[in-house]
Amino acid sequence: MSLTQLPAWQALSAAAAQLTATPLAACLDDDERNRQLRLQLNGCHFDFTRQRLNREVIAHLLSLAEQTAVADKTRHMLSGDVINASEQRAVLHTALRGGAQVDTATRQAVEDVQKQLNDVAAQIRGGRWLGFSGKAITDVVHIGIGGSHLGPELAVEALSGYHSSALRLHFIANIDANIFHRVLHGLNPETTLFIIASKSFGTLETKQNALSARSWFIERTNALAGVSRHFIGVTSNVPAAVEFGLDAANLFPMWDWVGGRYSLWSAVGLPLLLAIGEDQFSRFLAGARQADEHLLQASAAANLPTLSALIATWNYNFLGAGSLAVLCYDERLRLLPDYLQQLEMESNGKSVTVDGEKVDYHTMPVLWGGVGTNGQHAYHQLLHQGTRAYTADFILVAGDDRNMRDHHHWLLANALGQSQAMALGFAAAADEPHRHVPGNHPTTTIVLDELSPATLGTLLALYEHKVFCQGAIWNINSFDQWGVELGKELAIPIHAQLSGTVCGEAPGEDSRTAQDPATQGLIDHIKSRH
């Protein structure tokens, strides 16, 4: 039976016809909906009260969940089962900060790495680490794209308040000379480490950085045999990366069952190892262990990542919804919503079920956000006045780390009083319709005790495993990413007409591979401004 045939999808169809003539006002009077619509785990306060639904779309939610086997197909990741079907793998990152039930191998290798991560971090942190000239590392340059890099430059910033070593780390992923020039400008290649990230060891921009980047690095030292000191790589293809001239000690796996934006927890995660130490990193595996642990064993309706997830479907799939906006109340994590973005719409950006069948309903929406209250005097006024249908997280920290009691008093308020604007609006005097803000705008607040390793750890876990519950109900494929190839794969011969080179034949000769004619307009007009 597909999706929308199930008689919970039924149900829900027939219950949103009736709640969009609710008031979202009229939920709230509801004080056991409230109740059962507040959750917490591990220092993070889920509030779904400004939902719109009710008890009883909260209990078409539930059954829809177990009609489509949320809680089985969890059982079968978290086991080690190959769920990402079209790539034949087995989907592990839980594995990485002991969450996972796996083989005594596997444990024993994720150790083992963990293990000469802390080593080789301590070396680096305590000055043990020289370069080729006999100097300590001062600065670490982390080359990635996508999940290695996301991730980690996220960690690093928004844990800036735990970072206990001098060392500055900088990070480097769009192809784009501006950056390489920005971040490398004034380092001194003698106290500089790089960090090369890439699974393949083949991704096109991070293996063009890295190119660039021991140019770069033997051009000013003219110390070819210095480069094993100054590049570790992050990879599963470790004869490409001696190739490239790293030693083979230097080097730490990136294993198949790791998808990139759920590699965080591995090497790829050195940077913020680097930045705030083994113990505190230890907590931050740790608080993502929680998350894990709670997916495994909350039942469906105490459940975070599943509520979410269910929340996210009524949203989409029921009122509309055709975006996610991520309102992030604190500067520290003011990267986030670009994490996300990969995350859920790299996940559930499908338009397919894992059996190859095309769906008949939307998927993943739009995901996009900013920081508050730098959002209020952009696009907030689409928020609350324009015409499409939205949801919304609010993300906060209660903790006051600055001890600047009024700024962070009025950093809060705003958030509560954004999201309050969006869910109850304004009725406005007839005399006046440009001052009505219709409301009955769905929003989550998640609150956070502190933004502590261990609190982030249990919050970007637990949105992981909101993607994979919500791919779980959608029966598509959350851990494959098809779609991404097909852009790289056209780029290959725009770059070879863009260079000169086409099909092997020799710079400046005026042959073409066959192009569309809005295509072959602009590389000719972009060649003619060479």
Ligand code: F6P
Contents of the next structure:
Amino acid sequence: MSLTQLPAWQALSAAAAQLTATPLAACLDDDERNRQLRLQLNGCHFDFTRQRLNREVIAHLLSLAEQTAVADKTRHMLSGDVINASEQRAVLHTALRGGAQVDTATRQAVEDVQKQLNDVAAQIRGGRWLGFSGKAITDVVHIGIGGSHLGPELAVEALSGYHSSALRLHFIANIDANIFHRVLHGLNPETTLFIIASKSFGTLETKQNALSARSWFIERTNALAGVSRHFIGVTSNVPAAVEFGLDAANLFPMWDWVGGRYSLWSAVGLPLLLAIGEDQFSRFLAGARQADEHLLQASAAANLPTLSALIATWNYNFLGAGSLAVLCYDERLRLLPDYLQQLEMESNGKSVTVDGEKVDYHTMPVLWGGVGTNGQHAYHQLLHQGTRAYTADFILVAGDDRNMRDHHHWLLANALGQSQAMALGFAAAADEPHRHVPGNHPTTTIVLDELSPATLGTLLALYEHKVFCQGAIWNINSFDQWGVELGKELAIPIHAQLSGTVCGEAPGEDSRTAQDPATQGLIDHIKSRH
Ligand code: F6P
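What's the form predicted in complex with 6-O-phosphono-beta-D-fructofuranose like, now that we've got the form predicted alone?
Once more the chain from above appears, this time first in line as the rest of the complex follows.
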């Protein structure tokens, strides 16, 4: 039976018609409901009370979880079934933190790679990994994009309070030469180590940046033989990495059952391991493992990922929310919206079911966000008085690490004030319509006790599992990303025209392949300005 025909879906449609006439404030007036909507896990407090739903809706949502078999699908994922059907792969990133049931050989392979990573990280952190001229490493440049970049950079920045080595960590993702130059400017090649992270080892940006980094190194050192002391790689395609020129002894493997956007827990997380060391990194993994155990064990009503996904479904499919704003009231989480954009939109921005049928309901809307309080002075105007329905996640950290109480209390007070305004609005006098704030916008508030490796691990893994539960409800494959391929292919003949390297033509000739008039016009314009 299709999703929209399920009894729970139909019941939710009927409930939505009624509830849109009920103000959010009225929903809040129910202690039992509010109690059900406050849940904790490992120092992460989730408050869903400012969602626009009542006990009846919660009951229908829980039935939806049952009717879409979320718990069964969870068991399939965690026991290594091939749930990524379009790529014929299991989905076992949870095995990287001990949260899945895998065979002994797989568990051993994961442990071996982690041990290898810990050894290398200890050498680099301890100044025992020497560059070609005998000097210790001072700067590490991580080159990767998408899932091979967003997680490590976010985690390194978020856990700045736990950095325990003098190493400076840098990131290059984009193919734009501006970032390449900004990062490498002033670095000493004798003391710089590059990590080339690419699951496929076929990604254009990463390969081009790696090539340029290699040239940068050789031009400045003249030490071709020194490359192996300055380049290490992370990939599931070892032959391609070796063919590219990386030394097999410096490669950390990944497995095809780890999706790129779920790979922070693998060797892709090496920058974080370098920054915080083995003990804290193992706390990060343990925090994520707690989320895995929670996903498997907690009943749907008390299951954070399941409930988050159900509430998101309610907002997107029944209340018409067209975007999810992630509003981080902590500068250290500045990069979280970028990371979640890939996690949620690349996973669940799909139009067909797992069986290839076209969906007749909306899937993932746009996720965006930023840091509070800055956003209040930029886009919150639209959130308070704009015309579109949306939902938001507020993320706060209760602990005051900087010991500046005034700043911290104002920061938190602003976060709570914003979500209060979004929920309750303000009824202005009739002659002041410009002051009217409609309210009734559903939001979730997540309060971390502190921002530590353990709480960050739990938070990120809970978001991963929310995405999984959401895909389970929508009956889509959250683990492939075929939509990104077309643009990559189209760029190839365009690049050939821009660079004058169309097959069979001499470089620099005015080479043309068949392009639509708009593309050709832009190519011609750009070439005329070169
Ligand atoms: O283009 C999208 C994508 O394939 C992501 O799914 C992935 O995280 C990113 O590119 C990088 O891929 P890789 O790690 O294989 O270089």
